[in-house]
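As a starting point, one isolated chain is supplied in structure tokens, in the form predicted alone.
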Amino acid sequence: MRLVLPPGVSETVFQKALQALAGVVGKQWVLATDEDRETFMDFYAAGDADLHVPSAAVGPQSLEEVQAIVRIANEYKVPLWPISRGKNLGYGAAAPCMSGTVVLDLARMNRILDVNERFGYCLLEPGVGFFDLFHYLQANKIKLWMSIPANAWGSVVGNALERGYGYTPYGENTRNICGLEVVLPNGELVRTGNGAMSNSVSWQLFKYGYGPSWDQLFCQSNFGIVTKMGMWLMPEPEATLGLNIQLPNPDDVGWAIDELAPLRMRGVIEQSPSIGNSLRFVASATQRSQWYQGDGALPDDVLLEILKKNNLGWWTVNLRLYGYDEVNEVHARIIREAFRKHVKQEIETVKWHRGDSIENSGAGVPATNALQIINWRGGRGGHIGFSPVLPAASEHVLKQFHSTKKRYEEIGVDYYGSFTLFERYTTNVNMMVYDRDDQEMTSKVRALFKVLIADAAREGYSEYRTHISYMDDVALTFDFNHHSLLRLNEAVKEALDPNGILAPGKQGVWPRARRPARA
């Protein structure tokens, strides 16, 4: 691998910048060898990793070092790509949007600064992972629960800033952000909300502060580098009751959404249940070649045979009730009655009470089992996630499901999707699992992704997050008033980051000097 320089920066200037960075963090934390650069690339990339090659990486351990790095970046006009832990798998991992960008790896900033059980919050640095926080809560017998994504390898802060989610009543992690400390692109430090008052006693309690509220402007943006984040955690409940439901037919996902959506909106269900096609369980435990060795997408009859052998329906619904036993039982009865109108089989029930093992509780217990799906196709596995948002209604869910499944089958990829139900909408996370050594397959996947974006946009469905290769494509689907939202984002970018050094291209927002790089 050869050195890829930041656009417009000579090798001489770049080497001077690296020397200046070494003076801040130490030579060992400026990572600029071929092996270093490869480490920060997208190792699941579908054949386009060369479009997102970092020039180097730098690993600060303190706020002061971050500020010094930002000032050096401005002096030498070297762009930075901040990451928390670089585990944004399926969406680009640690790789930058623009080749030649220096990755600002915040993983060494991994302190749990405060956990307050009385008020139910924590204050974290970006390098704190889900496993770190979970073990801290358990070791200190703190009765607060996390909400984690399916793959819990990443950063608590990074996941919330990218609008990731888990499956407890506190599942919308971005909604639980309360107070940020941020280094702006000029190196200045700000605290949002009540943190702007230097002696505030409610920084992690009151989200809004005084005047404009900025927390969400630093989510999925390139307006600043978050160095501390307050986050609300869920008080441990008295009891939980889980219901696991098998839906036998592909179209059952439609009526299931229609039955569950009113219960979710009215608070009968407080968490965000997942409805996933059951192939995801099979793909996590076996390889495709064990079931089928033909070309093209997995035939429906083969899939049905696989599901039959594993006692699975076409879809699996996993939901959990939290609170007091009596209330959970009443809500469970309402849910069972709704489903008995459509399916007759017994619904699996899992009960937990305070004091029982947490593994069966429905709490956010970190795991990485979901990553095993990449072995499904064999070879060097990879996956990419296509994740539109649509109304929680059967007419939209069925249209999106059939459209996506058909597109997958057209290029020979097996359908792997889920619908997670929130109060008024559902996210439809579709995984494309492929063999990275199969150039024909990865080429088809890259082309398909653009088709899926266009299909969704025609129906009025937007992505809630996307891979770095498609950030421009998704940004351009937000086209109201000739892309006025994009112009607003660019205006803020120009005001805060006139040198364009912070995460060029993230979410389709480019500084003026870099806009010719837009796809």
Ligand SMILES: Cc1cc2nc3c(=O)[nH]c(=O)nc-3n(C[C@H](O)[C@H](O)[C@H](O)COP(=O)(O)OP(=O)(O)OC[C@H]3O[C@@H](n4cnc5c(N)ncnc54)[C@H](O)[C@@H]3O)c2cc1C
The other form holds:
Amino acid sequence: MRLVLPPGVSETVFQKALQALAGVVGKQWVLATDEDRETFMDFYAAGDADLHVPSAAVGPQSLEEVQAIVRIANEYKVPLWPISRGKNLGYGAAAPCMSGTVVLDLARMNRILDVNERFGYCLLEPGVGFFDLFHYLQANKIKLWMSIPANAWGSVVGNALERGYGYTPYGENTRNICGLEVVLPNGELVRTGNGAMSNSVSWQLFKYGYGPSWDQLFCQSNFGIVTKMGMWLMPEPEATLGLNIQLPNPDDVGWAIDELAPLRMRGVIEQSPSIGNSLRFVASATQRSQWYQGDGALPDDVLLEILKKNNLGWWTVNLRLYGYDEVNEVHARIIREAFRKHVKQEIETVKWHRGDSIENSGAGVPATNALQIINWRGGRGGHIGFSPVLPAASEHVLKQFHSTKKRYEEIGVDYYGSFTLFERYTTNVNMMVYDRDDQEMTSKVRALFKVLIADAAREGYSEYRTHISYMDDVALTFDFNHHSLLRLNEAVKEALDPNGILAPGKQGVWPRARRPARA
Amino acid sequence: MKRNPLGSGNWPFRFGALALSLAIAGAISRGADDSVQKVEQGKKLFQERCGYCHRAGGTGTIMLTRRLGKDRSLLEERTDLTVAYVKKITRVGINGMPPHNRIELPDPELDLIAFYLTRPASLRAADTSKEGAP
Ligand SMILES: Cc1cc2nc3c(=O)[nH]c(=O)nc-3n(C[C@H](O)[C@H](O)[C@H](O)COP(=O)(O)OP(=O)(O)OC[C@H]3O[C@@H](n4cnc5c(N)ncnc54)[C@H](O)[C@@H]3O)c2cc1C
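Moving from the form predicted alone to the form predicted in complex with this ligand:
So here's everything in the complex, that chain up top.
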């Protein structure tokens, strides 16, 4: 991809800035060829990758180098987009929101600085991948478990900052953050929580520190570059007990949520059960053309035929209990009874005890196989995720499910959704899988995305996270008091980042200097 | 309490970045006779960076089975790959496989991976690549 300059920066100034960056990190860690730019773009994009073209990438290896880079960015007014490993697939991958931004790739800062088994935490640099930490824990026989997203190619820190989640009782990684080290856009270095006390012995134990608490202000945010993150890890339980339940009918998701939500809130279930339409298994194991060659969304009767052949219900519920065997058994009985009221099928039970192979434990074993679904449509596949948050209640879940499915069918995309149940809400991730070379399809997908945002907003549903192309659209749905939250964010942004150098447009927050770029 | 446990585990790959780059420099300076070491290093790097998707059962292997058949699905067992093809695909991606940039995977490391995947028959004898993957 040819060079796109940052707005307001001339080619000469830009080249000078690159030279200055090379002076800090070494020439080989400043990448600015056409091919290099391409490697930081949104590979799975729905036809709009060229709205988010990085001008270059820089790869520091230390905190000091990050600080020096920030100084240079301020001097030349060159914007930076920090990524930890940049595998934010479905949400923009490594690409910046605003074209011309330089990607600050922290992948080389990949040290595991501390793992404490007694207190169950780790202290990580941003480049540590899920696979890296997993293998480290395994190799050192440390009995701590991680919470791992279905696509585990990314970074533990990046995922937590983006509020990603896995499926253990420590599921929401952002909740496990305990203490950050951050380089502010004005170059200042801070440690949050108890890390602000230079000799603290509880930086990774006590989240709040003293006074205002800042960890969440650096999540989904352009207020700072996180260079270290403390994170709580789960102690290995004695046993786990998994229950996999097939729900035969589309509307069963409603009662399933109503049965599970109180159990989740009371702690009978401590992890976040996932209820996904069973097409996800079909789509990862096979391709659509094997089942159906027609146009439009997969017809309901064809889907039923496929599910029957594969012995699958319309939805599959995957949940798991973690803890002492006796307790798990009692909780499993309560859950089975709840489901027996509605379904007759046998409930699949998977048991694991300490010492058994970790594969079926529910420990969170990293894999990338979820990426498989991208090939469902054939051609060069891609996907984008629309992820609203709903109250954990059938009236909302059914309404949203039917309206989304209908919208998908209107443009001929197969419905692919899941509901992950937290204590009080459910996160409804909807994947749109397309052939990224099919321009007609991708332009329909982009239009659908905007419609889904508007539909959801009308019902009072927000998004838990979004793709870089829709950051403004989603930000604008937070409209209380004429968008006063956005004004607050912008006021903080202004104070911390007067030159507007850090991740302009991230989550719809634009520095004053760049505001014209808002879509 | 394990303070700064860097490099103390037997998972030497990413955390031993410095050691590794020294090893690479060493390998290159000692010239072409070092094929055995280069294969070893390339194998390690492949298993660490590509193994997620290209071991048995990985998404790369599954997709290649679909497109090229089972016999050509495990990259480590392929004898028809060329250095240029491996390097190109790694940098530009293919179908479901996103590209790898030169920060996460610098050229000297990709060179070693490509060397490993295209190693001559004489260097394939005893190396069973299927286990070993991370
Ligand atoms: C098929 C499929 C399944 C998926 N399943 C899941 C799932 O189950 N759960 C889930 O959570 N996600 C899932 N994802 C989405 C995504 O792949 C993961 O969330 C992934 O972990 C994000 O990439 P990363 O960790 O490399 O983060 P990055 O791409 O490095 O970071 C994400 C964003 O966070 C910000 N950021 C990152 N690092 C810093 C820093 N150091 N300082 C300041 N800001 C920073 C930046 O804005 C960056 O763009 C899935 C994707 C696909 C394609």
